[in-house]
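Encoded as structure tokens, the following chain is the form predicted alone, with no partner shown.
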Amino acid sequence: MRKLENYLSGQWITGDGEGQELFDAVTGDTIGFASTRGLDFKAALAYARKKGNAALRKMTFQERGRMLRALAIHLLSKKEQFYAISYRTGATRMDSWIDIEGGIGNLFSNASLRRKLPDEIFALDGDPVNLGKNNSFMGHHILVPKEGVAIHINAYNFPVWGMLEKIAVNLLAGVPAVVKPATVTSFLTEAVVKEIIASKILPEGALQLICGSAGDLLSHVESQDVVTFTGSAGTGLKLKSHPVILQHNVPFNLEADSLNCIVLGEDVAPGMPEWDIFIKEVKKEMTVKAGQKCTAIRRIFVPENKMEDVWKGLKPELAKTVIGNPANEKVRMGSLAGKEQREEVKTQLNKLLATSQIIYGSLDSVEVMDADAKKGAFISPILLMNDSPFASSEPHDVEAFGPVSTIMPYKGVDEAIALSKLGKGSLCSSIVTADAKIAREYVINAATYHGRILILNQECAKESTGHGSPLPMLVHGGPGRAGGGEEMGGLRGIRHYLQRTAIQGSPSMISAVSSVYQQHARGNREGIHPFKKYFEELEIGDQLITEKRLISSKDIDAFADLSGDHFYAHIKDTDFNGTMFEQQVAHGYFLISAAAGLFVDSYDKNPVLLNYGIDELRFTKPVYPGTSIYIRFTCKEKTAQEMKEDATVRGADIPKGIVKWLVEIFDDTDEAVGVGTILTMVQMKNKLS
């Protein structure tokens, strides 16, 4: 019988002994043994701040975009694979379908982030600071990669989604990762980090794996590492006290299981939208996974009068549930990852009907298509009805981690909102309402105690991704029993993984430190204008100082009729008593657009392409007729852009970055009377490699 592979400090290799024995979910049979023993992770741990973390920390957050992208790719065109292997942890092909390409999409999403992110191997996070009368002392915060490793320990029900959806975001950020998932189902992850070994799109020593325990592998985290774990709230807390963790300050997030709920709005009756929507969603977060899933409902509010409309209704859609062997195509719902998961989601049912009642379903029965009942894993949903919510602790501490959900009753959104806070803390919520007021009272009051809240209705049910989807852009985890941490959420969850440091000293300082130009810098006035270069000619700080304009009266008119912007503030003859301004006041639209034609270089084709927009612009002093201005136009930064893959796209085979540029406007006083950011794509002499 095979022997699960560990791939630690650049080898795949197998541990002593022969381990935990794997089960096929759906059969009983013997998949293989998984085993660490006397494998050094300590050795795994510095091998991956040595190597891996050193390789990354050089590339910039656009090359590890692009990594991410490429391992994406490269991962999708092997997806049936995965899928085969799935089936034997009891998953069918929609179950296979959120881990698989569901993880592989977080690597898509994740690496889209990079065109958020400078082309450079650090970030500034925030705005500057001034911290002088004189402009001449300031300050800001940088961000940069940790050199330590990302460790994950990870749950059974995600081995594919669990692992990437983590990975995608530390590997952005410029931090290699050790993963362990939950040994059960462990063998669908080696078999998926097999192939990104093999594709050597990851620099070495970027991925780990372990399969097996976990032995001592905490007590060799250092400061600069960051630990994540995904289970059981119990573990968790085990793992985040462990001495090292705590002697060394360790980051560690936690998302542990909660006792998540979903709550029909008091407008909703049979007949609306909204009530299918409602029985709808409940059912598939009972049945998906076979409720295998840290964000499953597993508390259901429902409006007194509404208790015995809801449950019919549900029975038969729970009825209608095909349960069996994934593989075969008629099968809904597939086996629990394994029969110790079946035990023990027993367990805690029996703690459950110590109050709650079963409406729907059996403990001891249950028909499969294709499959053997005894050999499998399987276990029938399950509706349970509890009468008494505030009276019974049960509903809101126990959680059988399966195809469980108990129905309960509520008086009034208060009480709703009052039910949903018993679960002492949970990663997600939904509520079913056409009513905004409802929607905002809800929301408004039960967000304190949950990381995520949907709000479903007809608008938005065919594009809502449902209750129990984590999204990479969005934060996922929630606070007390959820575990307190947040995963993923685009560029927050990218700053985990990143020590921000707050950084002081003159702003020419700081722009060298920061490839940012920062406003009183000195500016790079060589003679050349910098429309004249290309973008890899132009240099941080090129600055031109512009000759003087005139602002007449005659130009607020013809810009005013040319525009349409006869606001009462442009007209000469307005009485401006009352008002903010003294006389007629130019437009602020005009004056940037006389900038532009201040700084614009001449007829001549050069190497800017186009105007790609403006940023953070603001008009700080009014100019009036008989002001004379002038701009310094300097370049403030710029970010590399890639090929576009499309050929036939116009422009597509033109290589080519954007630029931004402050553009200060000064009257003859000097004092400024505007400023923003002006974005322009500039021609490159060499493709990108």
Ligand code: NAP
Given for the second form:
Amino acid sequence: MRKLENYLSGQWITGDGEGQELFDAVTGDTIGFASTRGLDFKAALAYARKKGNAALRKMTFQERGRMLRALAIHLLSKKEQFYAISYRTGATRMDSWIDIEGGIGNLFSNASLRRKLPDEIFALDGDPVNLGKNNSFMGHHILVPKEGVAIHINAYNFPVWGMLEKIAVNLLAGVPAVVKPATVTSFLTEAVVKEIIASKILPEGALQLICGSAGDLLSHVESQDVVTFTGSAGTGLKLKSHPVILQHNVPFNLEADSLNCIVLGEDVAPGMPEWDIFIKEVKKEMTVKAGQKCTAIRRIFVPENKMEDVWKGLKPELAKTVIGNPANEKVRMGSLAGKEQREEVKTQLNKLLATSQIIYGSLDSVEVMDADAKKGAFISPILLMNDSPFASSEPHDVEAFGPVSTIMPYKGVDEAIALSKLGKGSLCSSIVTADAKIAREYVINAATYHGRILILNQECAKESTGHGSPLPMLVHGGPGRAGGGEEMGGLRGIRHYLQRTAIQGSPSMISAVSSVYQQHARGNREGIHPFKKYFEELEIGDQLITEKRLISSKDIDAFADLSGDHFYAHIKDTDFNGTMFEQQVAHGYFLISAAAGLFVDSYDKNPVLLNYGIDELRFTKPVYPGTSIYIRFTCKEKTAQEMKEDATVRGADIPKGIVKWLVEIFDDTDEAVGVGTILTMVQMKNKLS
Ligand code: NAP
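Given the form predicted alone, state the structure of the form predicted together with the named molecule.
Below: every chain and molecule of the assembly, starting with the one above.
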């Protein structure tokens, strides 16, 4: 019988001894064995730090992003082979889509994040801080990739997504990973990692895989490493308090089980679109992935006078769920991941039954299609009812990790909020309501206890990604019982793998260190107009001081007429008593337009292709007629752009980059009256290699 392979220190290798037997969740057949006995995890971590980290940290965010995109495209081309294996975990095609293509989607999404990051191996964080009265001392924050390795210990429910959503983030940050999926479904993770390694898209040492027990892995972590854990709260607590993790202050991100809830708003009644949306969402969350989702709805809060209508509406919907062989197209709910997991669900259900009763489903029997109920890990959806939720702790404490949910009554939005919090912290809560007041009351007051809140109504239901779907651009994680962790969330997630260091010095020094021009730094004024330079020729700090331009009352009148902006402050006849101004004042937009008139070079074609927009713009002092303004125009930041793949797009064949310019507008007294950052697209001499 086949033994699963581990990918460690650059080799596919099996552990000693027989190892743990892995089963097909549907047929009960043996798939293989997983063992990590005798494997050298200390060496694997050292290999990741030495090889993988060294290679990744040399790449810029743009290069790492492109690498993720190439990986996503590659895995997508292999997806059918993953689907075929995924059925053996009990997952339907739809369940596997979330796992496989949802996971690959995370790679694409993180790849796109490169556009928000510099073409550098590090990034700046937040805004600069002026620390001196004479503008010669400042501070900033810099983010550099940690020198360690990301160790991901994952749960069994999403063997592909669980890995990809995490490695997408650490790889973009420039940190390698060692992934340890839960053993029971690790055969699918193994298949994906085989493809990743064979593709050679990642540098050697960027990804390693452990199929089987984690052994002494955590005994070898160091302070530059990051450990993430997804699984049960019990295991999480044990690992989080590992002495080596505590001793070296290793960041530990915990995502644990949680008692997520949905609230039916008091405004919603049968016949309203929101009623059907609610019934559909509950059914979906109970049955997708056979309820083995960390975000699945475990608690359903319903206004007490609508309890009966809700369960009468839910029962026939649940009854429509065809359970059985997930490879059969008619089947809507497959099996649990294994028989052990089914036993665990039953144990938890029995605890719930201390205070609740079953109103739909059965613990002991299930009708299945195209499968043998005795051989596979099948279970029916089970809906429980508890009519005294404030007096019972079980529905708020006990997670049955399967298609199990409890319906409970509430009176008034305050009770719904209080009940939602009895879960002691969850990953996600939803409220279905068409009433904005109810939605606001719930969101503002319940948010402290939930990592994500979905407000569902008719307007968004069609496009809604659903209660149970964590999204790469939104944070995933929750307080308290849910683990207190936070991952994903776009750039927020990447920061977990970057060291944030405050840096202080002169503006010129911070500009040189960070490759971003800082206000008040020295500029290079060597005579050539910066608009005459190609992208590669421009240097951060290239600077131009323009001629002066007198702003007259006639100019302001003309701009008011041209733009249609006749705000009273721009009209010379206005009685200015009681206003913020002494007399007719120039439009801020006139000043920035006049600034362009001063810094733009000539009518001749030059490497500047177009004006791309304005990032920030502030008007800091009123400009009255008779004032002369001049501009200090400085090259602030450069980001090369990739060529567009679609050759039909105008300009697709022109190699180019985005250049940010700091525009400072001064008056006769050399005082700044405005400051902004404008963006231009500038042609490159050569294509990006
Ligand atoms: P689990 O038993 O806690 O296992 C989670 C992971 O920890 C597995 O990879 C497991 O490996 C590993 N592990 C167990 N003991 C370990 C040890 N002593 N040292 C190192 N690693 C160890 O959880 P599960 O049964 O796989 O997953 C189900 C639970 O996960 C549910 O409660 C669910 O709510 C939760 N979950 C939470 C999230 C979230 O994002 N918050 C997501 C998915 C699931 P082995 O498989 O080799 O034992």
